[in-house]
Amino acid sequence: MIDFHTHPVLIRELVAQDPSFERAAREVFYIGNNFQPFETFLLQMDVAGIERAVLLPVACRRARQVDVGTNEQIAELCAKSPRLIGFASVDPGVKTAPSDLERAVRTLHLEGLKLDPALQDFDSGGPEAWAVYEAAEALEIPVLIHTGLSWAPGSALERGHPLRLESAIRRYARLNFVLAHFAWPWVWEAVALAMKYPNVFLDTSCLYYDSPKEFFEFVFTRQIPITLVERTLANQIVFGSNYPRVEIKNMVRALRALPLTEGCLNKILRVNAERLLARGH
């Protein structure tokens, strides 16, 4: 099993190493918890069962005078263990973003983009990002995008709308568009785009409360009606926990808790990922 969606936001070793990365987790990302030693991470998603997770960094330092997170920090937890999967982050309100992007997949291997409108502060559909999206394009790698609901401090809400892709979707035939959360609470806009067009794929870490099965059994067969995503998105959802938001294991039971054959299940939970990531798709 993969998990898409995770951010190395509470490593003791990090904050030991970077004095700044507090800062960044507590000011920025905007959590609380305990910083955790590094082995931590593996544990919990030892007790998950899952195999690989993407580690996200957002490049906000222009937005927020802090990253959390740098593709060099990713980069090396990654060669700390071969089942971490790293994704670069670059500003697109930056000029550099596009040379950026492809040094940090050539030289640091980091194997996709993640991008944060509300916390980086950009236009995901204007032209600033357009030269990121063609970037990304050209080194066939996947974009991760926060879509929905930002909790982060000073954020604008209308960045996380997701029919504000659509322009680049439509332009950028070619690349993978993840949007993170499911974009809670715009659920049907984001549904849309993924029926509408095979490039847009949804992760579920769309967790909103303090309850993963509760919220799951809400948007999953409330918001929209579960026969949906059996018969129509099977193929273009991948899990995320958004870990360490919430314990991984517990986003696991609540994916497994819908009433969703095993072949659907094995699709988000690990074939959809691995299409995802592998290049030249």
Given for the second form:
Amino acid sequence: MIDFHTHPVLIRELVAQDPSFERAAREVFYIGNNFQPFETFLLQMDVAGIERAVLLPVACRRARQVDVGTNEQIAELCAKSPRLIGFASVDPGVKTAPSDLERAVRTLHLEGLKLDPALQDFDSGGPEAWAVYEAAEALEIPVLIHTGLSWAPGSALERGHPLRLESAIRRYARLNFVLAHFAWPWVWEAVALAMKYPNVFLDTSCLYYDSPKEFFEFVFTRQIPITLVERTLANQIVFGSNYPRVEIKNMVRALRALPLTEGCLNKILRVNAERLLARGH
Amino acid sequence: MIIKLERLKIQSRRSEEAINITALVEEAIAQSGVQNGLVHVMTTHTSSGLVVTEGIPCLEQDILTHLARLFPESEDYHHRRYLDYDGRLGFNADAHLKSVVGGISCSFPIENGKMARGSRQTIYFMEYDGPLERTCLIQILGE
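Okay, that one was the form predicted on its own. Can I see the form predicted together with the partner chain too?
Full complex below, order starting with the chain above.
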């Protein structure tokens, strides 16, 4: 099983190496839990039955004065465990973003691009982001982009609206866009994008109230019908936990509690992620 | 009078787990130099606990099983909401309630440099929402 959405924000070794990381975790990403040794991250994967996890930084220095993890830090963590799949993040508001991305992929061997229009404060559908999408398309890597509600203080809700991405999705048809958090609360808009465009994927890392089981039951059986997941979107959904906002084990259990077939669960938990991560897909 | 406070780090490796820390408490007493006094042990986390019972696997299992029966994960808890002070969802009320009922601390007299305890009494750190690195405080007072 693959978790397509995790953040390194509580890894203590990063704080020891870079004191500004604590401010990034506490004030920018906004999480209050105790920092944990790197080992805990792998143990959290173990108890959830997750074999590999995508690790995401956010290059938000321009907007927030500090990055929430750098590409170099992600590469260093990935070097410690083959179970981690590192994504890069670059700031579309910076002119060197395309070359920064190319370096992160070719030199640091990162395997995807993470963008967060809310934290990075850019228009995901505007021309300022096009050069970055173009670079990602040329590098044949997926882009995982924050959509939906962001808990980060000071971030604008509208930055996360999935329909802002439509022009980019159309323009870069060979680039796979993974819309994070199922774009909650704009679930139908995200679903419509996925139904219309084959280069759109959705990750399950949505949890905004209640428990993971309750929230998944609401989103995937009442907000949209479960048959839509099983019959129409099964090839375009990837499992994401958003750890450490929520423990991976709880999100896996919540997904498995849905009335989905094993075949569909296998696609969401493994096959679709493998397909996205295969260069040249 | 000697007063010493030690922070014991414990890495739990499972979601729920009973970890025998008796030897670690004995070691802290030995290192403190206290011959006669009191040792107090306390977990600093509200989703973990500390219990004293007979040190055998069947009881470890029974404690975890029956606390889970008292506080099922599927129960309806008010704690299931976004915690705006923490940037996280709270949905581990079952772990917190196990901690409340099971207790978070224990104390033993120290006599001739060792804990004065019953031969079956074993100190367990109880993980209710792991795996996590946890901290226990061991305070030793005496002379």
